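Next up is one chain by itself, shown in structure tokens, the form predicted on its own.
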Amino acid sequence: MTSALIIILGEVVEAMLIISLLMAATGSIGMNRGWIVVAILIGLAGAGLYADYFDAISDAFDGVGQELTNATTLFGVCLCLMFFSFFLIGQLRPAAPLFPLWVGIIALFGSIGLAITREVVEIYIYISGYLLSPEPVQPILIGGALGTGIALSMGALIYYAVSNLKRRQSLIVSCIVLVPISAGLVLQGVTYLMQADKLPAQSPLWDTSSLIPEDSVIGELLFSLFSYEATPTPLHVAFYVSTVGVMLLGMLLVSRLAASGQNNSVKYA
């Protein structure tokens, strides 16, 4: 039961962190939160399709189809979160938003839809393995239910903490937290590409497994929240740092463009 609690908790927390931040951010800019419900439904539909074709996907590309699909999904979530953060920064000045609403809606659909698809499929694979084994299923279901409940509570806590901030603070905090989350997703994608032999295997730069083992409760939570890697390789670090740099520079550029547009509108008013 304990292992099921930790695994399900980790999977649900990862999705809830993204959903909670985006819910708080969309509320701050007055965006209809019904779009989030639609995005969740799209993600559940995608998970159903993935599950139906799981065997075919796994056997594709000489047996590494699942790894390539996971990597593509993770990169897709990162890209959508990146564009959504740019969209949010462009909303810091409500009198002259830099991007139209449809940009945010598309990024929202991609972020939540792909995240839900991946996490639900991971849970499906985990539970399906136990359903096919002779071991009792009840402890797994109880542990999974407890893990889901804890993750939902954490998501609610994050949502209320961010949404109770002032509008500008809420948007900035959401964007800042999205940076390590997005970089962590890229890090996970790089790992999948290494497993699929699409990227070269490398020796780790350091090893913190003696301090925080990846299979410990803290390690699992850190992995779910920020894709904690105890033995990162140079490629992991390079992709992580590059993603952080691109997002921060992009948000700075958008902020300056938004400020320039605001100044011009005031000047010629």
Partner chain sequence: MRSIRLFLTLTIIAIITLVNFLSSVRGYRQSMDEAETLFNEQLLENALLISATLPVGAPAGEKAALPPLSVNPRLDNTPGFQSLLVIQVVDDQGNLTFSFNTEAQAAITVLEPGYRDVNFDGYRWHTLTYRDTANERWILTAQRYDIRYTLAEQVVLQSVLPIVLSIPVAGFIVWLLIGAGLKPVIRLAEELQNKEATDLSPVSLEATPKELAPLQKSTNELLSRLKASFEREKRFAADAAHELRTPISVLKVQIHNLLEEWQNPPPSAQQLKIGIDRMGHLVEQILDLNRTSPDLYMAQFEQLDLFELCQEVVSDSYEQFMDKNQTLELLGEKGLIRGDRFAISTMLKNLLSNASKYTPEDGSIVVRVRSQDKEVILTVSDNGPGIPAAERERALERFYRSGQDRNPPNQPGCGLGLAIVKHIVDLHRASLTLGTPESGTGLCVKVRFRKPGQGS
Given for the second form:
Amino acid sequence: MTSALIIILGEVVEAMLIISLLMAATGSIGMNRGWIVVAILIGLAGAGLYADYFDAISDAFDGVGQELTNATTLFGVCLCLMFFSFFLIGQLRPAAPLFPLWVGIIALFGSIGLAITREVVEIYIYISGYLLSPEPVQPILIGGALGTGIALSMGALIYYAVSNLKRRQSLIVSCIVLVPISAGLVLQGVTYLMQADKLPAQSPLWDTSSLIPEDSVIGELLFSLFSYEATPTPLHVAFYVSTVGVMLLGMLLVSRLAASGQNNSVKYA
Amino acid sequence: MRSIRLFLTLTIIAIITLVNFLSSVRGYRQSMDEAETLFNEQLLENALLISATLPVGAPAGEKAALPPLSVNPRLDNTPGFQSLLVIQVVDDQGNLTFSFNTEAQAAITVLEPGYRDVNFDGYRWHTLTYRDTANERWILTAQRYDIRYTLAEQVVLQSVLPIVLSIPVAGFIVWLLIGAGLKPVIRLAEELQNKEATDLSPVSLEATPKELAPLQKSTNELLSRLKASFEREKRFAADAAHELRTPISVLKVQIHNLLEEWQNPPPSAQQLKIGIDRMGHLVEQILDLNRTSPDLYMAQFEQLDLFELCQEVVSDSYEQFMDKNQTLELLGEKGLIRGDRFAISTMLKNLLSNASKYTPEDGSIVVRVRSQDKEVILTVSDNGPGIPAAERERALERFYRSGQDRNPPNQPGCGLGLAIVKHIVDLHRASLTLGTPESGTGLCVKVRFRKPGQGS
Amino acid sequence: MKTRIPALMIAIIGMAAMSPTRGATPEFVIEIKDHLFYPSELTIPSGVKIKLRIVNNDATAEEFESYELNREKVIRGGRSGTVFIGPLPAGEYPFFGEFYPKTAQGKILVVDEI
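Now show me the form predicted in complex with the partner chain, since the one above was the form predicted on its own.
Now the complete complex, all chains and molecules, led by this one.
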């Protein structure tokens, strides 16, 4: 049961977190939520494609194709989330959005699509493998139900927490929550690159695994939410900090731009 | 639009799920740890049992010397029990002296006291190495890891399963309960929605809940204030007009007498007469306007032939047209409608007098009644200056008088005619359009009445 | 955004293309059979980067995972995969198969001298 719980929980929470945040944010800027459904469908289609070519991808690049694909996907999700947060900040003044709608739609497709692709492939491989084995199914079903239940509940609570805020607050809160999520995705991507020997392995800077073990439920939740890493190396920290920095600076810049755009339009009005 | 019911149901269920599931995961883990300890104790007990019963130096072949172990009667019936327990006894030289349930020819685990996980015979085993100090030998007991796990899990899952299954049930019940709790809100909303525009009576709910009482109270207060001010307005205009009638009649008589007495009345006296007539007309129109207001008119609907009614009104007001040398044509056929006789003839009078007023001398006016499958259409067209399209909307307002140039200076118009017509049209749920007649100039007023029995 | 995603892809593919050529990396093999790791204890030298090949002989997929090593990799049934490990200080690094954790367990022993 635990394995099913941990796997389903980990994958679904990560996807739910992104989806519920983006859903609340798109709701508060009055964007059509149908786009999210489209993005999820894109993700499912992507997952089907990835699963189909999984073996070929795994064997590519000297057997580290899987790591490179995962890292690319993770960096892609992070980039799309970054642009989506800029898009949201650009919407702070409803009268003068800084970016056209298609920027938001593409960022939405990219982030949700790629995230779903990654999570669904993992679940698909696990479940399809399990169907081949003679083990009893009940523990897996229960574990899966527990994991899905916890993940969906968290998604619902996050969604309502953000969408019950006023428009401005909900935009700012979702952007701020997107920062550690995106940086965490980069962190996971860096680990994959190390595993594939594309980045040098280093000894960890610190070890908090005795405090919060990564295989505990809390550790797993923290991992899904913010890519909790008990033993980060200097490279991990560097990538994390720079992603956070780039996102915060970008948001600041965009909010300045949005404000000055507003002033200009007032002047010429 | 966000639904309170959905919000409450989802968040409540989310919280129930989170709390229950997380605590059952915790419970599961603790129970599994307990089971682990229990199984380890079993391994130890078996080792102690062997150490106490198995004679030293028994050869490896005598497996049958040991009666079948029954660790737990429940497990006897579990498939795979045969391979649950493995026992080996090894002497200090490392020779196997006893072996139960395994074909392994060497010690299955390290000869160092303690519990360990090892792979052999194609499975993963949890092993205990026990030092039998009295007999100077090692007793090794092992249980299959997957069986231990599955057995423990079977038991523990029985306590988790109901929690998982109960969530959908809880969700359904919460949905129903919140629906029941929100009933009064929905009923209040329905009551307000179903109110007729003229119905300003207070809303009442049976057993108003505490939270809705202030809303209901303030809504009812608002309604009663609205009603009072409506009535005040209505009464004031009606009373004022009514009160003005008497002095105006007196004035009319006086000016009549005055003009009779005067041999040669000065022009200003003539002007005075026109002014008084005009005031009289205005007061009559205000009274009509109030009387026909759809908010308060107590209509008495009956089956009417619109064409017949037109004939009556036309013959009554023929003089007006004769004075200006205008031609008046009445065309059409029988058109049955449901309407209030007084209101409809007031409407016709107003339409005709408007047409006559705004059409120059020698002009022509056409009244037509047509009956179509679902409607009876009345059109009154003149060949006067008409009303520009942009102003037609405003023309129906009270005291609107289209571009002052259109109004012949001596006309006793007061700008209420079309407003009265509009009232009566609304009262009959008919539709009113102002347009241009086919001839190209003038005004064409079109009123469409639904035929009786054609929907509400 | 249009230009940056391809740029990132090129960067990653570029990194893949210039695979490290600095000396031969010692290779170790772990096999999976009946959801068990063979060997379940693998001894490797400390301070050296090694290439770990995981061969899955089962029909079902398995995910090699280790929190201590910070590695996770899915290996489909009947296939193999490569994971780079180290250089590591001496110590014990447990790993497990995330899909069948109750049997698929093992550890890597990193020792100073073999």
